[in-house]
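First, one chain by itself in structure tokens, the form predicted on its own.
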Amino acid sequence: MMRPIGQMQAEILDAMPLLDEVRVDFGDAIGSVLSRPVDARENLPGFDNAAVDGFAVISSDVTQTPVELDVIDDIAAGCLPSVPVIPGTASRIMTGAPVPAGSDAIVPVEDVEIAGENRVRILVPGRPGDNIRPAGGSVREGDRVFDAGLRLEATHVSVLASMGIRPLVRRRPVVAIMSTGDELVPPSTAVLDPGLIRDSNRTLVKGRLAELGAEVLDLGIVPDDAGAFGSALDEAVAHADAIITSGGVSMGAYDVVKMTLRERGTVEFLRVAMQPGKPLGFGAVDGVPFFGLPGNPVSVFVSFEQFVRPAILAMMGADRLFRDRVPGVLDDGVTTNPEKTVFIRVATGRNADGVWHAHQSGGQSSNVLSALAFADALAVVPVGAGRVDPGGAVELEMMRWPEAKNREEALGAR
């Protein structure tokens, strides 16, 4: 019996263990997840200071121009000022400079004219915080700043740098991977004698993999003998936080990763009522979380992104685990299997109204590779459908976008 999509995923994400905690350096830190909320230890920033170069004034002292004022003091960032704004004078700032007291504006340097020595012309009337940036403006002291959970990019890193915070998130995951099976060699080969074929699942995986940030145990390419193959499973287990094979989890008579890991550990071999990706091999050995993929490779890319990826991210610490879908129109139409949920390689955009729009992006079968380079999202047609006409309507799940929901946003709906 085939065991529905939304289940598997939901019984791969209960068994897999949090990573450890760690605090990393900021230049480590993208692409991990904060295992902790993340609150203001101070203001941010933590003065009152000029966001343009200008003059520092008093805005009553200007609200009637051109007024000509005495330029007291010369302040540059990272200098205090050294004397206060008093009525009838400015003090010259940089951008980043702290406000001297007594003034409550800036005026932009481009909005003066020096009029003598120590002399400046006023030329346009200035506000109350005109072109301050004030203190606790970005951030204030005890604000929560992130949450926990969040996978960290660039941008949030900039802020925890902002405030000296080094963040304590979750390690990286170390995966061990494995392309098994007589039939491959290397991408490299020039010329292939009959009967063999590249690999490419482990180039596909490895990318995958890179994207969340994770190390990779590359273990090559391991043939069909049972020596071998328990051979790269004790370095995976001694080395890995995970393990991911392809190849070698269907109904073959010669299927060596099956009859080896009956012998060891708990991982099951299943159907999933899905197209491509039925065959399924998941559980644990010695204790390490263990994903049999096929051997096509639309169908290791499939299966990737509906299990291992969230259950690497879940390994991680990570709130949002799946990718977006949104509703989009399949302009060509498909058949399909009503017993599975099938996902359509497409080329997705939108037209004036705002309205995803879907074709086909090639070949459908699970080895066309070509199809799914020029796809952007899987249209997804769900048990039951068996059909999408031209124009139907069906879930565009945008491969190319992050991940926007957690576990019961994504479960729930499915």
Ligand code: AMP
Second form
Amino acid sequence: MMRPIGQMQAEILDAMPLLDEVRVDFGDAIGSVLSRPVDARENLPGFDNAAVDGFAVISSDVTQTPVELDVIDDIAAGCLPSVPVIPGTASRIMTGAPVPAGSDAIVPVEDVEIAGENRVRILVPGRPGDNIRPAGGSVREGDRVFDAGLRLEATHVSVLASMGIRPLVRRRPVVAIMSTGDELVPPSTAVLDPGLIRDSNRTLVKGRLAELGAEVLDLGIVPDDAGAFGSALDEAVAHADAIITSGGVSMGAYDVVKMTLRERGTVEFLRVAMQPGKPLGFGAVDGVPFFGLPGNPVSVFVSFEQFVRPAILAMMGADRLFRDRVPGVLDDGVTTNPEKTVFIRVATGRNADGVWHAHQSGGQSSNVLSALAFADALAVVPVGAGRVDPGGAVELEMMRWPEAKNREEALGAR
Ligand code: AMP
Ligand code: MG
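Okay, that was the form predicted on its own. Show me the form predicted in complex with this ligand next.
Next comes the full complex, this chain leading.
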């Protein structure tokens, strides 16, 4: 019996442990996931301040303009006012400087004329609150700023920085990776001996893990030999929070991963109702979550997307584990196996009508690596469908959002 993909994903997520909490510096926080909600400990901004360079006034002084006022102070950002504003006076003030007592409006410098030494002519009427950023206007003390489970980006961390809050996050997982196969040689190999291929899976998995903020323990290429694989596993379970292998999980005579793990760990070798990526080993070795991905690079790619990525995010405590899907149109149709969820590697673009269009980014057979590089999305053909006609509707699981094409085209549209 093939396992439905959704059931497999749920089983994996249920089995993932949550990593410990750590407090991190702002610079290290990007890519980590908040383990606790963040509440503001103070108002932001902390004090009423000027939103423009100009003159702090009493608004009732400037309802009729032009009107002249005495300039009594000069307040730079980072400085405190030395005197309050009283009727008939104004204080010169810079953006970000504290609003002096008595003042309830800032007149922008563009709306005044200098009327002599320490004299200013206000040309445009002002109203209470004009150009003042009130204390707490951005965040109020006690406000919930972020929920637990948020994956921090630079923007979030800048908000934390503005509040002086070093966040509590979950530790980054250490993920051991290895490629199995007697046919594999390092990617740096210039000339291949007959029958050998370069190991491309490790580069892919490593890169994807780095994008998730995981730390990689790279155990290299492991030959199809039980002893060598056993030693690599020892190293992995000693240091890693999760283990990912590629190759050796199908029906072949030398499938060392499958053979070794019959006697060690609690790894199940399954067939998932999906294409590519049908064979999958999942379970634990000495308590460490284990993913035995197939050897085909395209299968590795899709299995990583569907199983490993959500699992790693779950360990990190993320509340959003799956890439979003958008409705789209598959310009070139496909025929698929109706018993499986089929993931078509597609390049995407949005037409003038606003509709997402996709076409196959290359050959869809599971050894065509180049099609991965051009794929922005996986078009998902569900179990039971069996086909998508040219121009038919599909769900697009977006892996990246295409950038604007080139400078001329992008700027021409603006
Ligand atoms: P396997 O699952 O070990 O039978 O491998 C399936 C196919 O994927 C074979 O054609 C392998 O040569 C190929 N393959 C396995 N591992 C890798 C790898 N690390 N990089 C590129 N191709 C691989
Ligand atoms: Mg193999």
